[in-house]
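Have a look below at one chain only, the form predicted alone, in structure tokens format.
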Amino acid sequence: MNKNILLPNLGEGVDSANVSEVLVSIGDAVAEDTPILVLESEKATMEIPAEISGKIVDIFVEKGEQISTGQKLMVVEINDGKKDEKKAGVEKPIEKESPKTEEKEAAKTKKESKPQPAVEPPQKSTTAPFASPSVRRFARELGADLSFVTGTGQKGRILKEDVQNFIKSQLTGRAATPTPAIPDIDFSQWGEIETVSLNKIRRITGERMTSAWQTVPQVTNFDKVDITELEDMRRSMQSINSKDNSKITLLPFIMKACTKALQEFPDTNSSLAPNGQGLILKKYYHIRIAVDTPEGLMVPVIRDVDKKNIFELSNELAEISQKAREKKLVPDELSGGTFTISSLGGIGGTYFTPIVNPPEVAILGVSRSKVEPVFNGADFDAKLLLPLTLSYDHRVIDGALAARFMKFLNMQLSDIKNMSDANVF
């Protein structure tokens, strides 16, 4: 007997994709729920598994091709009752579980009326998902690939709540969506090209920062600060330790007004709890500074900025960009920040975005100053503006909070008095 398998409902808005990979051919047996495809739509990357068990007699798709809701897939030749699954073939190890261990699932997911807190989605996974039939088919029911779920279960193994608690996270907007495939094309046909390899920071920095655009729901407010009296102190300070030819920059300034600002409010120097439900407060502060290097972006950590005065930070950021200048830095040296500054101002530039770097919750862009002219009530005067932008992870700091920590940081560096409380010296 011979059973059509047709193309499932993909999800809402979903009514077709692209077979990126056919996972059988003809003649092989497979079980019930087995995966025979893998399709791509502009969503997610899902897997189609079996419906029956069986032997594979026809197959009328191929890599490449566009199919839609309904279309026949395959052909399976099965047999009535109990022999059906011995000519079949061989379940996978990872595919078994006992009808006791199903009933419990079953059970324990009808008992739970509570929701489960939503967890962070990890990154796809490069393995087959380890999960029963039964979990693959409540899945495959409310849309869900399996291949960015993470297990609970014994071994790795995915359970129904974890199912539960994916879907619940890409409602809350937590879920970290698949990458979409760069395209393939031909540009030698408008003209000569060259094609370069990036290198291992390009390509980390490109991964990371594309998890993290994906996964945090991040907003940027913007600013101007009047640094017309900083900029005098800064300069007495340069001249004060000229003899070690040193160069003192904003650049500590800024990173002590951040910390007091941290200091301030508590949730800006956070991390989200795993579970979705709490903060983690942190009570150091230890601030990455982003450097510009021929490699790529480099972004060391400066621990325990609270207890250091100007011209220790200076210091310190000199020799720890040079370090990653000459690809020096040790592990230690990059981990354990709890915000980040990155700054432009060295080669131009107006206002810029940052992204927020996991599991930090903020991040300060800072702009190339100018003089402009600022009303006084009476007249105009020229005073020296610097361009700041802050970009946040809403779901720890909202616009009220961002606004009151931009207009905090303002108020520490227009005002000198407020840099002489801040430990400069």
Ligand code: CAO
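All of these numbers come straight from a predicted model, not from anything done at the bench. Residue numbers count along the first chain shown, from 1. The term rigid core refers to the most C-alpha atoms you can superpose between the two forms while keeping them within 1.5 Å. Compared with the form predicted together with this ligand:
Core-superposed comparison between these two forms: the C-alpha position of E326 differs by less than 2 Å.
Here A144 counts as shifted, since its C-alpha moves by at least 2 Å between these two forms after the core is aligned.
Core-superposed comparison between these two forms: CA of S342 displaced by less than 2 Å.
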Contents of the next structure:
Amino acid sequence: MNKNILLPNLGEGVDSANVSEVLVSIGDAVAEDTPILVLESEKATMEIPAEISGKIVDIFVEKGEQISTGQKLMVVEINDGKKDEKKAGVEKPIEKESPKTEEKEAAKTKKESKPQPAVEPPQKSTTAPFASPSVRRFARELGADLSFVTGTGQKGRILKEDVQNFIKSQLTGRAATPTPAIPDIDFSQWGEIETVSLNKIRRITGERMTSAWQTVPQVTNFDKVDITELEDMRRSMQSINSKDNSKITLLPFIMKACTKALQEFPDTNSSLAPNGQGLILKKYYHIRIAVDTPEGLMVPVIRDVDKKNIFELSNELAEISQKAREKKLVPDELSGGTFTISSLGGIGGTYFTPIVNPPEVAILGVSRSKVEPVFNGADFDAKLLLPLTLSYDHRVIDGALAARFMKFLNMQLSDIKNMSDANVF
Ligand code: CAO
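Hand over the structure of the form predicted together with this ligand; the form predicted alone is what we had up.
Let us now look at the entire complex, which starts with that chain.
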């Protein structure tokens, strides 16, 4: 028996969309939920699944065409059970590959790899796999369940190499991409909700942070620095600079002090060599500054901080953060950093633990300074204390090196004599 597949309601006031890909051909066997089309509307890219299983006998749409809700897409010859399948020579439906076998495999891998805690079972995707028929055929031949494979192609499409990597990771007992799927929960069952889309910057930040969190073994050290004298110096420099109205904040001083610390401890201004067997030490000091923009986090680079004074750095910081907020940064201004500073001091909070941005190996978090009592025996003085945190890649920096780096940084910032040596003016 033949049945038509019509374009279902696309939701959210979308009546039509463009066909960006037709994923099946006449003669292909499909199962319920096998993606058959990829559509692009103004709001999103989406896959249209087959509602029924069977064999595609006719296709009425093609790539680039605009189609509307209710339009006839394809005709499917329905499988009437095993007997008919055999009789008609219908291929086994693509999707219904033995997930149980895969689950068993995953469980087996987990069991076999018990002595190696790094091994993770593959994570099953909650959405239908997005792959071309030839990749589906390839996966079927190898017995790989595509719902366990992470796609690295455009829009998460599963490529032949992804299937090969998945098989390899299963054979070696090592998961290539252990990103857990986000659980698909219907939150509306507990109250009103609204779903908004993440813009490109937030999506990229999310991907980078996830990868950094999964690949870099990171630790964070904490310290508090007495910046009472430095703050007096900053204010007097600010008054000198007040003629041109530009603001001198604490950050350029921290950039200078960090650069001195990076020079003192060269491993902190390095990257791991790709084979993991060496360190690439950088003899330049390009500091990346995290900037909070309405679109999300941008991290432009200020180059050669060791060669610039506080006034130059203040001006460059103001310029580059304005450019970031106006979305005017060019790729060159976002690349080549050797160390990052993320300052939430202008906003508030006592401490936070920033995430290392690979290939860099360390990042400094700056929180808001506050006047606090510092005890000297039974007496105490009121001092302006600045909370700092250093997150670092433990493959490159040991805790002791991080503590030395922080102690050195503390000395640079708490004793302004050190500042006058640091090409500040
Ligand atoms: N303690 C106390 N006050 C501080 C301070 C600190 N550590 N750091 C800044 N301030 C003060 C400044 O002196 C300034 O005071 P005035 O308004 O009285 O002059 C005010 O806070 C605002 O400073 P600012 O934020 O405009 O300037 P900045 O040079 O300190 O920072 C920039 C510039 C671009 C880093 C910052 O604006 C920003 O975007 N920070 C957010 C970074 C971020 O989001 N990090 C998180 C990354 S992880 O998600």
